[in-house]
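Only one chain is given next, in structure tokens, and it is the form predicted on its own.
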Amino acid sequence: MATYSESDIRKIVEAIVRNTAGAASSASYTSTTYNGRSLIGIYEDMNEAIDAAEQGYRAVRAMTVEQREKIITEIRRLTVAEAAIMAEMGVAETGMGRVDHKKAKHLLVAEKTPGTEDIVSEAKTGDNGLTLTEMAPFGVVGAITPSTNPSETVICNSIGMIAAGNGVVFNPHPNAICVSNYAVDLVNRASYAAGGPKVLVCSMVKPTLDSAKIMQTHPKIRLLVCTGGPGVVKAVLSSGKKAIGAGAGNPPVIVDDTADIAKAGKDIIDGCSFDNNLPCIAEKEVFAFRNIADRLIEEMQKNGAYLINREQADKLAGIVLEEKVNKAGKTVKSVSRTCVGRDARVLLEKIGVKVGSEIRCIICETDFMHDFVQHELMMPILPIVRVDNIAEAIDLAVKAEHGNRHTAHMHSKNIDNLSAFAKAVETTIFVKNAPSYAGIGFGGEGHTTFTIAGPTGEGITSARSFTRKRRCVLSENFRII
């Protein structure tokens, strides 16, 4: 798998920007078509879409292993290559994100998303004979996915899924149905060219909760996997089938006296506004030493950072954030549909604040109880909390992160600090002296993803995440020593 340095996310990013021009913006689409041709795999009915996937995963399921990473190999080449247009379909649909981060992103996940390699037997061997375990295919693979990375969770997926030997039909997000269904249709175009099936994975020309629900409840889907906000999941892991979860976070970054000010500031503000932040292990929200604070929000005003004061904080706060009244008949808050995921610039025009495109995040001194540290807003907005020390700053994170264990950051040189922080907030991710980024293999070693389920605990999930183990045992035999 590739890894990329600082200096390689600056060329691809640049790179990115310099091939993009018009990629999408002058084609014309639908959730079944693309510039007149029909998108592959996308039915009306969640059942026939059910029904399709399992045809698919019998033909998957006849294949050898090598077959099966021929369809990989070909669905990382159309991902590069169509990286530009599920970008800016993806920004256009949505609203939400930037372009040039979100081909990025489709990027990342051709090069790093695990493929047959994941899918590793174990062999053991004793007096008794040889017991061998295989990882072997659910079979149909239901899959929920989100808003703000639709066609990166559907190939990233789809990858995993499909290595792993399953079928795959998703229920994506309604405000994305566009742009995952070209992802769909892209993976069924890669099957069908590297000599797979012309239907591997399906998809909904409109995906409703009705969709949803049959998805869940329909006996030929063997696993469920949710990448969405608390409700979805929550409705995933009560369905009574196996399922993995990838639920909210709420990313606290600590920064003590020890770290590289001057590093800390630039990697925060690259993490906080990447995609504007809609991915959900971005840093939120900052715990500063008092003694280094001053010098941290200069370094990121270096950065692209604009500070607000905190009135201005208040009245941003009463826009981004709505009140609704809940079933229970409580007043809660959420955040506005509208401001999630737009740029700095956008949200700070709100408020009466002009600024240019040089401007990536909006950062504020705030209180602990500050709804901009309380809520997961998925905007680049960062609010900033000074501490006096690190059992302060380790107790005031832990409760901002809201135990949902997710992702959580810290910028520092003091071993006993990084390990007491990572001990307690106990997330699935935990960067140290890097943008959140990293934690997914963006400038960082390791695979990526972008269904990371901490609720369930598979974690950074992979091929082998989307397997069942299965033991075949032979007695007496087959030990050759």
The other form holds:
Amino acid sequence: MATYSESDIRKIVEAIVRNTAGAASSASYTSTTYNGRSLIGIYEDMNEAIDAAEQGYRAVRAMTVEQREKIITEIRRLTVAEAAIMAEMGVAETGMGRVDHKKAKHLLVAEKTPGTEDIVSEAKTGDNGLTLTEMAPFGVVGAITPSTNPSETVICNSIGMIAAGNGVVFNPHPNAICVSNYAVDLVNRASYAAGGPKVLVCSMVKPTLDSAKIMQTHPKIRLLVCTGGPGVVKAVLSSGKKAIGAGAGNPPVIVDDTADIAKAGKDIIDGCSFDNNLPCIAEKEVFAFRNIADRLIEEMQKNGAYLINREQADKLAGIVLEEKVNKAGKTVKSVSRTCVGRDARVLLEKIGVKVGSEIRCIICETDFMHDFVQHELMMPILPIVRVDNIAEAIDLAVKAEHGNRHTAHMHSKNIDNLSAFAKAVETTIFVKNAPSYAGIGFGGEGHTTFTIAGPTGEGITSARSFTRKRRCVLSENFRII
Ligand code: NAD
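Form predicted on its own already given; the form predicted together with nicotinamide-adenine-dinucleotide follows:
Expanding to the full complex; the earlier chain stays at the top.
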């Protein structure tokens, strides 16, 4: 695979914008059509979708690895070519995120999601002969995908799952069904163009909790892969099937007084405002040493952050969080779906503040118990809590992460402090001195994924996460030494 630098990616994005800008905004689409063309692989009934995905699985099993890789290459090519369409569609359909950033996310998926090279066999030889361990497919995978990175997750999951030799049926988020099904169709078009089956992966016309339930209990589904909030992760982990759960986070950031404060201020705002804070890895709250907090806030303001006071923060919290009575009869707060992923400018308007589009993030000073610290907002709102020392910073940051063990960030040049936080917080991703997205390969080393499986331990998932190990023992012989 070629590797692109961030400036290459920017150039590609600009080229795509020139070629396809406005393509989706002027298009007509539903969950089964795009500009009048029927999308391939979309079914009314989950049972039918699973049967079709099983046919896809049989076709993949019959292929050589080279043929699978050809399909994956074509998926990558179409994803780059149609990134702008999916980015515009994703924002238009969900009302969340930013078109340019969604384009960049699709390019990242196309470029840095591992393919068949991720599937590696092991051989052990000794006095008793040869033992071979191979990574085999599960069969048909049932995948549940979120509204926050909808088509990105469908394509990323498809590449990894097909590379591993599986079939896939998706039950996407209902609020992002058009763009998710566009991505399912893209994978099927790529398959057909590269000599594979016409229907390789499948999805639903109208996904519901009932269709998810059919998926979770269907005997042909051998593996469930769920990317979403705590509710859905709990549901698949209770299904009795092998499940990979990629759940919620609330990533804290610590900035100590050895950090490069100008860089920390810029990196934090870059990461926190990326796709309006929709990525689960994005910076959600900051714990800043008291002696550098003023400078950090100034640097953030130089980089598109707008500082609101405590009264304004409380007013905004009353708007972006809604009180609901849960099943146990308890009043709980949850994020307002009409505020998640919205531009900072739009959120500020709700409290009567008018700013230009150069403002990409709202910052405010709060105490630790403030709702902005405690809730995973998925909005470009960043609370900053002053701390006296590293012990206090780590204690509060670990508590704010709520035991998700998902992602944490730190800006520091003190190796002892960095190590102490990394050990204490135990997250799947720990990013030092960079924006959060470096943790998924954007300006950081390593492959990408949009399914970060903390609860079930697969971590930064890739093709090998969707395999089962099988052993073949050749007793006594077949060594060459
Ligand atoms: P969500 O939890 O509302 O929905 C995720 C998916 O689960 C959707 O397809 C939804 O229809 C389905 N779903 C919800 N409840 C279900 C149930 N009981 N049974 C079956 N299906 C159910 O999530 P969202 O708002 O789209 O995404 C945001 C959440 O997902 C955040 O908490 C974010 O941190 C998390 N997320 C995690 C990762 C990761 O890799 N760990 C990636 C993206 C998003």
